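Single chain ahead, by itself, as structure tokens, in the form predicted alone.
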Amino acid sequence: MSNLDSYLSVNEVEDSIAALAQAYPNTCQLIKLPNPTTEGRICHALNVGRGLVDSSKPAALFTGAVHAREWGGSEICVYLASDILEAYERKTGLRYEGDGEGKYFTADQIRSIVDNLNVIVFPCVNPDGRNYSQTVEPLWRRNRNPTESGGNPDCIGVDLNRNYNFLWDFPNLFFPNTVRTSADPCDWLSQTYRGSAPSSERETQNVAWLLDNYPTISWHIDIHSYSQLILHCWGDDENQSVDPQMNFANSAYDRKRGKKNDDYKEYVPADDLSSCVSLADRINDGIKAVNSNGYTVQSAFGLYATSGSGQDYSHSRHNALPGKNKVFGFTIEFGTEFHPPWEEMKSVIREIDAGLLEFCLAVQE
């Protein structure tokens, strides 16, 4: 069996969450996303929790496979949902074993997650891109929108994690040559083309739709690979908690963002930053318990400057859009390669799912 044969295809991802919704009708609900992809695929998310997803219970959103070549994000989401639902139904705990001491979640802890939290998993944000990566070009990153390709197959697609409506217009908003985003659809080497407009892509519109229509979402974790990192706010610049006027919405700071060790730094309230770091540390606690290979917790900017990312978009909404719920945004960069051998990927799934369950407990405390 090849390595690809062990990963879920796009259809298998969809079939898996549909099967869970059918098998556990009292503890999960399938959510149909409104925007079909360029190739006509209908996407679904799955809410794990007792009661309606739009209830007063807080919710956490986990998204996977935004980048086509990062296959394991879908499996992490599907296996997490399956593990929680089966353990809840059987009134048992969950144990994740690895090279470390292992991580055990009691039956009471699983019950607490299902009864007190809505866990929304969107396993495959970019199914067109994932399918292309799995069948044609393994290292394909973007979606498959051909609108601006001019007929050149190498120019197809948009990097969805540069397409969200957060500092999207990077040439006018960032210090020159600081941000890893491209305005050129034919920039094959970076594959970071931002798209024709903020949230122009149907896939990013689906994520925004979830945030708009389920306003109790208070946390968003975007699951990527690779680097063994847990990233929190912000991605556009270094953090500061002193001057609230120095922020992404203030045009006085245009073309100053993104440069290290200068005067501009992105504002985040001290309490919010403390909460983000604490929750990221709890994810890391779960990971370390399974495989003794703790991830690095840092701001997203500590990796490199980005514009239009899903993590920053989620985190910025309550500031940019009056009345929106505050959402703490995170990115997990799992593993050490895009397509780990399946035995290694199974180990990664265990460590990340343990980290996500630890996170689900932490947000209830």
Second form
Amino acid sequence: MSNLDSYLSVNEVEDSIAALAQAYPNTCQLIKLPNPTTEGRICHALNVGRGLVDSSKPAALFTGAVHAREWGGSEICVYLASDILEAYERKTGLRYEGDGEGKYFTADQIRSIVDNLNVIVFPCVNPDGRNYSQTVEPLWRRNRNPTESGGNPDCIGVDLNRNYNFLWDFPNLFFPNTVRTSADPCDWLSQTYRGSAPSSERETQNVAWLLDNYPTISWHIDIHSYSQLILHCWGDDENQSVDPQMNFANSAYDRKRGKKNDDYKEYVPADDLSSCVSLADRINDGIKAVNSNGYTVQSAFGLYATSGSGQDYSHSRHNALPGKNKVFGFTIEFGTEFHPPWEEMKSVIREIDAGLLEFCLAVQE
Amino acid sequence: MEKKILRVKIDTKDENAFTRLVLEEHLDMAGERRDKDGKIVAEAYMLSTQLEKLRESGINITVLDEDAAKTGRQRQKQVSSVNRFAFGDRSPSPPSGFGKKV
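Same protein, different condition: the form predicted alone was shown, now please give the form predicted together with the partner chain.
Whole complex next, starting from this chain.
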């Protein structure tokens, strides 16, 4: 059976990266995450590169399957890693084809990625949720933590992309009725329950652990579906580069965040914003070469206000926590549905992997 | 009883009304874009009772899938039922991606 006939099951996601680690021991390393899920699953990430011990080399973190029904993020990560490793081993380039002109990465470019960068893929952040979506309820979004459910199956689970420790306490930090997060575990309609506390969930803690333990991580791309978007900071409000005091950590602005076209806007240094936009554009360059329509680049807030997102958490840490490395956070919303038909998903994998490789070249410049 | 979920497309230029409806009706939002002229085009997953309320609000709604869960169950058949990378007596072949090695 070909590897490429179908979506990966959760066991396959784990075993596929273990198989890569075994096949390419000199150019990748398996990383065991410390927090088992509610259903007892142990998660792994895979570093593609010469090793994270070398602190002179920056690292990029790509996460997939945070939301249970957004299956393809795992495939995007696994097949990106396998492409890089196989091409490096065989000393070839990589070509991605689609309805665009196609995108070719030379053998030298592949070598530069492996030799100069560490690419950490964490393909399945939420394996309990993914498994439930793939075997029971296809539209499930959350994890499967029953702690706050009171025994009601509709009340199981937390939206992990509202659980990170960034403006988590939205009722007290945002303008009323602006942010799309719920404080009710039984809000099964919207499926945006934030959890019982910031970073309460083991899955969220695993992503934070990677950022804590690999301080060379300078970029985090969180892969979701859908809408064909590439999102950069910030997600809580519009951006401004004028007033550093107007920021997420300043309590003087509590209950003012999240409203469009008002006085509050989230501070980001002009150079940082320029870097974010430039890198997002480069991802899109790679995508457009394969999918001629390309994606839309915008701030996450341009979509709607969010609290507790992984992208914003990553980017906030160097300001919120002493001594933390600066991380530029992005979200890719791939495709035109949560889990496209597999034939269509193969095309999506090609376009996103091309975008991510272009990103890996861009960060070296 | 399994809930019947509709996949719908919403388009409107009224940002405030749209945001209010999303929050008040606890909509499960999916794809969402804003055109350059300010029009919001979004997709959501909802019960038929929610759809009725939205139609009463005057927002333009098109049903894209009358039974999105059924469509999802069809996609579940496209998930591997075997473990192609299981470690047993022999080490598995590693996965091979979609880029052509040239």
